[in-house]
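Taking the form predicted alone, here's one chain by itself in structure tokens.
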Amino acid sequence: MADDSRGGFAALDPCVHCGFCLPACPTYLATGDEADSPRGRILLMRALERGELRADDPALGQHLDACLGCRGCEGACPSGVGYGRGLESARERITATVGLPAAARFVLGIFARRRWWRPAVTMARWFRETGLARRFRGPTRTGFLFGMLDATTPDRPEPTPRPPRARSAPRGTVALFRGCVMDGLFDHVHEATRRTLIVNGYTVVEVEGQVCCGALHDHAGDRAAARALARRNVAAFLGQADWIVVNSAGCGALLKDLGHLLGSPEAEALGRSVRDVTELLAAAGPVTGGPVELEACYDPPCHLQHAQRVHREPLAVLDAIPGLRLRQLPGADRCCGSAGIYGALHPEMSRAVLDEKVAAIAAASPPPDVVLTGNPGCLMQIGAGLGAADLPIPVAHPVELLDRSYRAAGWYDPASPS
């Protein structure tokens, strides 16, 4: 039986540093260095709950803190360690014991507070729509961050059309969860969320008083504020609908696991009703749109694919748009680099990981019309990336994609056959 008094530290147990992991950490393979690793943190870890390194030990932040969080090492690991846990674990003690850098604390303290963060992202979409942020973006540290900002302008290439009609049979009601990033600078993406899910048979309703989903704060080891809006959400959430959709694989990942994180039994029931957008649509079939002739590549973000285990649901929905050519280039199954508020608290290995993502696109043949990923932070880190490296590749969501196709085939057209 496991200890439960050790929390998280337990999950690192089965490690038997076999080296698997190696291969699949992005920070490892840009520095060589061991402690870099997720064997070499776990080491570091396991010294830290036996008391054998102090949680204020600078070499153990660093070594820690420089860590993605990305989870792809837990996928190649043959033993089945708990990576995420010992480190959720080991940060929250760091955290209680010297504290949140300057910058990190500036930036979680802002997305804790609707009243702080909704104004600062309004105006940073006022900000977008001027055109400057794509001006002025480029490979330095500003315009890179400028670069990310111009990522989230939505692709507008017709009105916005008329409220669709359910294609398919009755499959409930979904809450939509809109986060603050996502709520704030990608308002399109939900919009084609619900459209998509009302073609697909799904009633789409929308929750008063939620909030942050705090995964930026659990992240970062603040627990306390992660809980704080967990709650929050629990309270606003449950009972409102038979699932609550999230477009925003960092948010649905940290939602799936409040049963975790509060310990209570509400939350442990609310986790079990989140979905991502594509597993939804992947289970109503999805309906088929009209053709979309496009090269594109699919992005899946680290906290779908390694934390989620969600891996088919996206193709699934993709395969339903006729036309689109889907690839999936070399290192797709790496972290691009965004990992939340990691760009601004280690841009150099932020952008070191990003390289090889860039390069891989740059070199496909033939080049993508669209690179596709289903998380706010990969959008706007792969799309500074491509506008860095001067490339006019556009980055979407998978569902932005589908909802063209929707278009295409007259769904929204309320004189269209059912």
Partner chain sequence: MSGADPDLVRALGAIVGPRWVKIRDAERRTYEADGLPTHASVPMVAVLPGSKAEVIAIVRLLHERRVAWVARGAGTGLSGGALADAETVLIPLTRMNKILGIDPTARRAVIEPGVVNARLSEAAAPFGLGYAPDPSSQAACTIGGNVAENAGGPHCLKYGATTAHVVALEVVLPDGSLATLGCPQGEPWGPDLVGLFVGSEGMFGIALEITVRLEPVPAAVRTLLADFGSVRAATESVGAIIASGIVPAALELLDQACVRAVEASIYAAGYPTDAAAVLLVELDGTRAAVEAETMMVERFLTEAGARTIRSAETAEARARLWQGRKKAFGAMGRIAPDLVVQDAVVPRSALPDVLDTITEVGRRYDLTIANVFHAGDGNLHPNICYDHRDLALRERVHRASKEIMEACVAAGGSITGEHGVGADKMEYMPLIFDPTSLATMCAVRRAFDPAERANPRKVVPTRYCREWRPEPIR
Second form
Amino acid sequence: MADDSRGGFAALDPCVHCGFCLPACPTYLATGDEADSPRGRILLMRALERGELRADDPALGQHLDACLGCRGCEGACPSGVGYGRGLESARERITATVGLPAAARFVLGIFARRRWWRPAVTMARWFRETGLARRFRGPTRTGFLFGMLDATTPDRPEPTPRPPRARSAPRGTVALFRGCVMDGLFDHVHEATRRTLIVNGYTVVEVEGQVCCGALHDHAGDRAAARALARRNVAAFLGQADWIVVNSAGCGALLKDLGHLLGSPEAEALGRSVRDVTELLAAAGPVTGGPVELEACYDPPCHLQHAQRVHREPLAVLDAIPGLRLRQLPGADRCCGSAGIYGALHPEMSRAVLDEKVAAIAAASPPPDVVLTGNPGCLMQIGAGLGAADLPIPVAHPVELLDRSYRAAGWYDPASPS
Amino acid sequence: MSGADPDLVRALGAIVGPRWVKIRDAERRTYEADGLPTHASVPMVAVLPGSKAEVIAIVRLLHERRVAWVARGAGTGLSGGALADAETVLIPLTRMNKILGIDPTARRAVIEPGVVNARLSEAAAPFGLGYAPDPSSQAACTIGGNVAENAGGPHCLKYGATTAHVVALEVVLPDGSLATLGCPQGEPWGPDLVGLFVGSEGMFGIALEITVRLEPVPAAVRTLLADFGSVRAATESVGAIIASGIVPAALELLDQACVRAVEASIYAAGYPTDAAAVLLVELDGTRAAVEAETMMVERFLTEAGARTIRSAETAEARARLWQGRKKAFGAMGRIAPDLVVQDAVVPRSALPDVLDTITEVGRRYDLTIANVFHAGDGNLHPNICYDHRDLALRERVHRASKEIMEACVAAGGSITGEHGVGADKMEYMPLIFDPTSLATMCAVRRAFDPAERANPRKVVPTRYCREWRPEPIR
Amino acid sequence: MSRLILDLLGAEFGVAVTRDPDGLPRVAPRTSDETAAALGLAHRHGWRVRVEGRGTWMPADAPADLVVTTTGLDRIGSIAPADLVATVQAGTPLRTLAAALAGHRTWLALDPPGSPDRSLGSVLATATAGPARHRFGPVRDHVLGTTVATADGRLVRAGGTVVKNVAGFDLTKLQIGGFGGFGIITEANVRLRAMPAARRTAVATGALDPLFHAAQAIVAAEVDAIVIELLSPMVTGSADWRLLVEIAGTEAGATSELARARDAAGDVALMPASGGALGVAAGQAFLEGPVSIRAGALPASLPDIADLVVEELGPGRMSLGPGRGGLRWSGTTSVERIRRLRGLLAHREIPVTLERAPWPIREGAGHFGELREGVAPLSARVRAVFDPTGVLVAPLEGRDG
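How about the form predicted in complex with its partner chain, since we already have the form predicted alone?
Let's see the whole complex now, leading with the same chain.
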């Protein structure tokens, strides 16, 4: 088929240049420059496809690189343009010609190799646990990195609770996708995921041999690395459970799309079994826990709302928490500027995008006690932004709050009757 | 790289900072079109000022260097109006996006030209106020662009187009001089130059600060959706409603092709896809008036043969009914890769006949024509779907467009109700204006811009601009 | 010279040429083309032309070589009730037009001050709106298109007959409130409204302050009124101010809105009054003073500005619009006092427009007075497009103060 030869570029064809995507694009909002807008980038991608612009054109590269990949534009597009598909193909073509930038190669290399990743995580945890990350966080570039690390701190030292019991009918077996950043810095979210799923009737199994999902590589245009990681994950997860549960929106988006990435029936089938943790919890109700009296703001991650089109489920999960007063602030649906390794490669644009979100949180009345979002990059980015602005507001994953609600109900308590 | 004079590029960079002067091919290319990509033209340079002082400095520089320029908002216009060519500098005003003040007592706002239309209403909402003109692109388009085009929208049926809402303007003329037109109350303060400037399609200067009227958000709003077995029945109900003296806040019609496109998009609004036409009627005002008018309108709709009438009262349900209408244009991308959008206006009483003619033209040229339009004021938007790669098809589309336009003009209408003439409808101007009137328009333009440097070669075909010039003042 | 003019005009127009009471040659063209021809003749011969309507608003006293009156342009070209638009020649008296429209259950929602026999052209050229501007907006909102004879004899058409139209530059706006400086309006396409089923009028009487606050409360309550206007004691020949509220709509709607207006007015008692009579009488009252001005003041400042206007211009009849703003004053005053008022109000961004006055005051103060920096040269250039050699006697800016 002709469309196959055109790859993702064909997905750009429905664009009629109406401009409705402009207000949904965080980088366009930050610069007002058409070249930083989805519509402008589509023109660039089309020119690239037709050979009117060369893959090594620096301006082309600059403006496509500056895309966060949040796919907020897809949600605003009445014509159904497959912006993300187009971008993948364009980045793949550019990477094939000019290669990845050195900084990107370095960062992605760490994620792809266990022997680099382990010491990096160990060092990071040391900075976090000694409180040095909190001490050094701030608005400077380095301060922001420490802020990101500090944002991964669990909200309280965790006592070892009794393993919970199901309080809902049995619903099947799920395999927990551990990921790289989640596994290294957000193991408390994994624990909360495991406990809340068990309460809601799921059986959670561990799968050995799983690796980083490769989403970061894929977004950067390194499809080969992404495919290599994906193949290892397919091998590890195939036939292990009814569902693969993911609590990182970015990983979830890639894993749901495994079929597209690898093109094999196994990958296709496995992709269809991937669920965000909030989808599984919402399907079970979820069970209502004890009261958590907090003012909370929810910020939907781009890869959950745009890439996975999951909107209501996180809200359903938070609705099951008595006492929680939940709001979505103006601009909550906009990208925070984290976007995988984007923050590391384009710190200026990333911060410009984040600033609007932090300003909205700072202006919120009453001030929130916690900001909730379901993706590690967003948790770190927003957390660091709040730290840089000296706002003492913690960030947390929605399942952490549900977990806290179940704890408040006494269900993890050793003395609790079952 | 651009063919721009390096010295000019340096001078522009000195004004706005080099980062905001776009000279690389890839960057300039992203400015090649507005919302009507059938017209494309890559500017010599795009320069993005961030303040009033920068805009003035740019205009003065270009005046000194005798370089033509085009001001641009968000580029959502539908007339090919904000396009610049290889000899012309493009000035996007998107960075000029500050709301300078809202006075809730006087119900006025002062804004920069790059403020996005919907943002102003959001900012005014806490005061119970809103900005009434609501072009379908309101989430993206700028009010500076609205001023240039005298933008309309569904709700201008009751509240009037942009011109009825702009009370004062601070403008920089193409020679770099400044003028303040109008006053906060709305009295013109001299000849009505605000009224003349609004809708001048960027050919009279740049509005630096815009003072607009804000309207109170109505106490009650009701949206009705009626579906009909024929387009004629739907348009006849429109006549009955208007003749009764009811002025709906909006009265919008979508035909079957359009409904199907919308329903296939993410903005699916639950419109019945088997209907020949659906009519959206919005009534607003006091609770009692809306109740009473709803009953009357429901009667008119039923009498005209509406198959079903749905009524949305909650903000969410209303928004969903509207969503389909507002995103209809973009949703056309699902029917075909390219689209000719027309904007003719006909007297309301001529709607049924003109729509029959459009259907007939579509059949004769074997084209898919989807109609979505402001029925209350007779403002038609026939969308002709095609694929630009098919040359024979393109020729048919062109001929069909012309025939439709001629039919609208013959019915006593106008060639454009809200999109503006721009580059797209210039060839139709002689259909509705005689050479003397066209020459006078050119002469008025020269009163603002003697060197014809602002948005050159738009609106009036150049040949009419040479026919008559005023004699010097005695 | 007057002999020559009469001869030349006579050759062109035959019977339509007469002499005005001052002995000036006077022509009453019957068509747009004739109007353009008369002006073309004047342009070629360097005559100065005074434009007159039906002579009930602006005094017919400007010095000129030739008078062009629009009394011959008195035909209603078409009324399209389904489209709510009429094409009307500019000399048509409002009363005649209203009667014709009533037959089609429509009306032109303008209630300007002055005589009911004012010509439509006079209302358009001076942009004198009455109290109904509260709902229906200024005069410019009622005009969809115009045909204009320029001072050098061209016929220029702008706008059209449809309610929504952005084809070409909006030259019609220049004619509305252009005080004849941009040519003679020969014909206009005006926007009509369906005649409401019911109209209710209510009046409250008292001092300005309480009435103004009641009016503000009615505005804030978003009462669906077509008129909310304050009339000064001299307008009604009584000792008190009046608050005039008029509602139009269905029987039930008008009744319920009037009740809401009463509630909003609180302690100020709104009493039913006979429909429209007060408005018409008030409009005519503005003919009693020789000078009329309007000031573009925002609603909140109206009581202040009213005090200031009386202080500067002298006692007069006043009408205040608490919804849309704007103040009209009519009385006896001088060029110097108008200039002084303009100077004071300019600082508050309030323009003062001279709507009607004897020639010496018009000539001295100008309809607009001195225009702001940047606007004056622009306005002069635009005017030169329509009157390149200064044929039309239209003192827009007045003599330098």
